[in-house]
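What follows is one chain in structure tokens, specifically the form predicted on its own.
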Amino acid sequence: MKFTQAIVRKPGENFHQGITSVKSEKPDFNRMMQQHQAYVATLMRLGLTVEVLEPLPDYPDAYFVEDTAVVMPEVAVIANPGAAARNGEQEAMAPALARHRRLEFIRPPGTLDGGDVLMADRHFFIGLSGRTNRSGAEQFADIAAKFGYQCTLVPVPVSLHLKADVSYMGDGTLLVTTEMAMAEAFEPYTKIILHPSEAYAANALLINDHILLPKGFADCRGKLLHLGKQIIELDVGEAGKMDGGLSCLSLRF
């Protein structure tokens, strides 16, 4: 699938005021912004069209548009979050997304973020999470069934979402944490499978033949290598402090 476009929310200046179980140093709000403008700048020059939205004060995790929605090319599903204090976000994004597709609801008692998402070709992976309950998982495999998408539950045991363990690659090939690398969904897949130290790379993107890395995990890098693509390296270091990665900062279509 080749992107054009996406869509990004800037940190607001409270941003360090969501929901994170790291225990570490706060968040920098200037660290952040900068970081933030290197993603946005990445993804231009990989030939997406960027449409930058304004902060959501209200909701301080609102950057991670990721959760709010699963953009297919032909409909976009309008997540329903599992967190309480997100579960607004995805009203905040609805509009812009209408202008590009055809929008489809999760309905509660349903919930579904889109962290928990993974598409691979023509197949979902849909986490089963604190954040996904199967009620919502089974809502969207129904709208995405009618598209022709084949979709498969996969227990989140430990991680926030299903995409803090893997990460699609192309080619058949995923690149998980070994606490995912086992599960039965997998198995028919080609996997490089992450050292322990290094789990938090598995919140890879691949975009256009390019694969984004997080900043600083040698080992991943050298054993993507192989897949001849591009690796860009960028530094993620504020939003991981607050459970965030690569994937969580844009919804890509």
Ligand code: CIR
Second form
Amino acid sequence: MKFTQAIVRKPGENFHQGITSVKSEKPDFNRMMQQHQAYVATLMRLGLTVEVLEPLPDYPDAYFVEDTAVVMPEVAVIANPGAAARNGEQEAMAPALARHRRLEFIRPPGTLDGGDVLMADRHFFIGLSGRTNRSGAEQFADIAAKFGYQCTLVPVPVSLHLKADVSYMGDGTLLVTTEMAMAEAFEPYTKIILHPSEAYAANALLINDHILLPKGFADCRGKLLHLGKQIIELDVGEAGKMDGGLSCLSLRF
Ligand code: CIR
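Requested next: the structure of the form predicted together with the named molecule (the form predicted on its own having been shown above).
Expanding to the full complex; the earlier chain stays at the top.
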């Protein structure tokens, strides 16, 4: 899918009050803003038109916009976030997406976070995680099937979201953690398997012919070189302290 647009949301000053499993280091607001601005500037440099939304003070995780929706050429599916503290962010995203796409909705009892939905050409992998339940995944699959997409449900045993473990690098190639490399769903794909010490790099982003990679994963970078795409490393260290990464920070379409 050739991307021309992105939607992001600025982190708010209370972003450190979001949900996180990382207890060791307190994230820094100024550094977060610098990293977020560099991320937005990179998307723009790659030719995307970027809409920057304002923070939602009641939702400190709202800058992880990826979780609120899944956008495909034909439709935008508004998610139903699985964490109670984040449920509501999707309602703030819907009007922005309605300007670009017709909308469909994941409804209770279904829950779904966009971070669990991986698009690989005309195929969606939908993670069953602590955030996305079977009803949410099946609702999404039914919507996508109407537009001719194939869908496969994939259990996510350890990570927060499917896309913390696997990213699509184009041409039938997945970048994947050792935990997910053996998943049956991914059998037909060529896999680039990360060294366990670099598992965070599994959340990479293919933007047209460029790969955005979190900074500091040299082994992963080396393994991607043969794909012949330009690799851009970005520091997303502060988002990482809030359990997020590169893909979570934008909706691309
Ligand atoms: C959360 O726990 O929901 C946020 N602190 C992190 C969300 C990361 N989103 C993503 O991986 N798509």
